[in-house]
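Only one chain is given next, in structure tokens, and it is the form predicted on its own.
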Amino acid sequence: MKKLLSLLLAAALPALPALAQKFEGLALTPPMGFNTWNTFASNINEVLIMETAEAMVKNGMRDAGYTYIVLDDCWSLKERDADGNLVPDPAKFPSGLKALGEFLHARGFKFGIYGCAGAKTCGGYPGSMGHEYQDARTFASWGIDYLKYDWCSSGTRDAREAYTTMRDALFAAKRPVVFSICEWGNSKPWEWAKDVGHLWRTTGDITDCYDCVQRWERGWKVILDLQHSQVQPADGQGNGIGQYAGPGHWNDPDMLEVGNEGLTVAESRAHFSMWCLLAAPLMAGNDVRKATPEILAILTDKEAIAIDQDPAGKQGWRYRAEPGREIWVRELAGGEWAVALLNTGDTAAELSVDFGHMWFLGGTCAVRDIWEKKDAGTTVKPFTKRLESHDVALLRLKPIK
């Protein structure tokens, strides 16, 4: 009788709304795709996006895993409409963003867009502060699958509150969205954002150079160094900031500059390799319509991508640094390891890795040279290779049973 009364009471009560949360089951490996900002900035339109998508189908990038195509800043009009809605710039997107999303979805892509937690975006367009739920519904109506959410014109707003509000708004809109937090690492999002977003920026913006600093932009090696220095392990070894990353929640050192004019091919190869070691999102930022065979070979390399997308989801860390040489390592699934030997010098040099000092390997491993596409002996002997300035040897180590 008590059980019957309980059932009747439960049926009479209204269903409680689901507690707001980020969408689970997304970004179980680091997201891969293309973003407009690094090459095109505000010079974006629907023809560019359509041509980019078609190129990524033909050149193999989509099938290699680059499935998110993300519109960055400057896609909207400078003002909202009379009802407070965001409006795509009709000169840039005459067909509208819903139609563009349908175009991308029909070709096997997912559609990403840019927003901002402040009153204005970094480009001076309407931000989402005070309009989070309205904008989330708009994004859902356009078929958006990915939101990059920036931090300009945010004033004294608390980052955790701001990003949690948009997370809740996206969840209420009921369309699963990968939520990319872009507040530049100022509030140490790795400490709090696991339950808020799927990835979070750890630094300011990247630019296409090795180690320069320009205004708020930094070369990829500067950003790489910050991934090591922001959170130091207690014993000086092991994974610092990487301890906060894993399936569904990733540290994001910013988009790729691979193939852009400020980098040599060697620097592009090393940049890509190190982002794979970091378990970083791989968001291409070059003009993929004009990418050379050398650059496409880097971006679509199956063995390098397999390291980035390793299902264990463990971020790599810097094992050793000395003048002219750095060694980075990453634990992979099944007891395997990835090792990157980076020439940080300004000239070509013969560099080595002595595996005998790597106590964590746990036994002898076979060594695979990823970029040379050949086996390179075992960890019984040191690996030695001549590397051009700022080039890398990317190795995969597999235990010998």
Given for the second form:
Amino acid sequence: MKKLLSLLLAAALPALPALAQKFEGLALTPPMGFNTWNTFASNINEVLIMETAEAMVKNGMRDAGYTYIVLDDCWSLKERDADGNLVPDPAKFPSGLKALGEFLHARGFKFGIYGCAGAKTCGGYPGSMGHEYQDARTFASWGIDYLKYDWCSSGTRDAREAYTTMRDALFAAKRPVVFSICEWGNSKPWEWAKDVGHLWRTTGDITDCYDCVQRWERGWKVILDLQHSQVQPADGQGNGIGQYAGPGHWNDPDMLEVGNEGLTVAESRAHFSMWCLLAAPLMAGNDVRKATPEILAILTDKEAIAIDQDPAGKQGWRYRAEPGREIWVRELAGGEWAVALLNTGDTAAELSVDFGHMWFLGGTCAVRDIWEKKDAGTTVKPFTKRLESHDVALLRLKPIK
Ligand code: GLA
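Please show me the structure of the same protein in the form predicted together with alpha-D-galactopyranose, now that we have looked at it in the form predicted on its own.
Following is the full complex, with the preceding chain placed first.
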């Protein structure tokens, strides 16, 4: 009787609207694109974005997968308008952001923007606190496809609440948006953000050096180390922060400094390789209009990108760290593995990997040296290579049937 009653009631009730959720299926592999911050900071405008897009079409970056073009901080006026709307700075974006979005969409890109969960952005522009639904509707009206959402001036706000509110606002605005959480790992978002955002920053900001430490910014090697040991203590068997990453929800060790002046070409190559091992979002942060052929060859390398974008979506981990040498590994789909051998020393050195100790490999594998574009024997013998200081050998191991 009770069952019959509930069936009758269910049939009589109107369908409930879908509960708020994040947009699923948008980031089944780590997002790739370009972001203005690392090179241009507040010096942004529509000409820069249009030239960047044109350059990425010509230089092969778009076709290599760099789809999202993201305007970072400092795009708006310092005050909202009389109705409380965000207003793009007309001196920087005289055609408006809807027109800029149309320009990008017509060239096969997606359009990303920056906002902040606090009262003000880190650059002092209006944040979205208390304006989430209004701003989400504004973003939808401009054709925004990606939102990087920062954490400055957030006071005592609870991060999970703040990011969930914006997620719900984006969902209510009905335009699918990749939601990039940027609260620097403070509240361990990897533990709560899987259903809130598509990626979350794990640390403070990156800068273009190998291992410098400034007050807030650090070199890529310092950020890499943090992924292993401090962000989430790892046990040497892959059970660190990487266990929280997977299709649709990624750890974000910050945007790329590849090609920026504080790095040698070897350091750029190693930075890129390690980000591919981490299943990191690949957001170029250099002036792509001026990128050299060497840097473009790194950024568009199909085999390295295939590691980053591996469909199994398993993050890599540090397998060995010794003076002068680190080895990182990543399990790929189909029983394949990626291995990165990094020269952490200050001088060139001959380094080796002995695969015999890698208990996790299924059996003998063929070895491919990705940056040499050469097959390099099998895992029966150690792999040895002379590497410049801070350079890397990136290998792909494929089981021999
Ligand atoms: C914070 C973020 C950076 C960048 C700046 C912009 O520092 O972590 O990635 O967006 O704000 O002001």
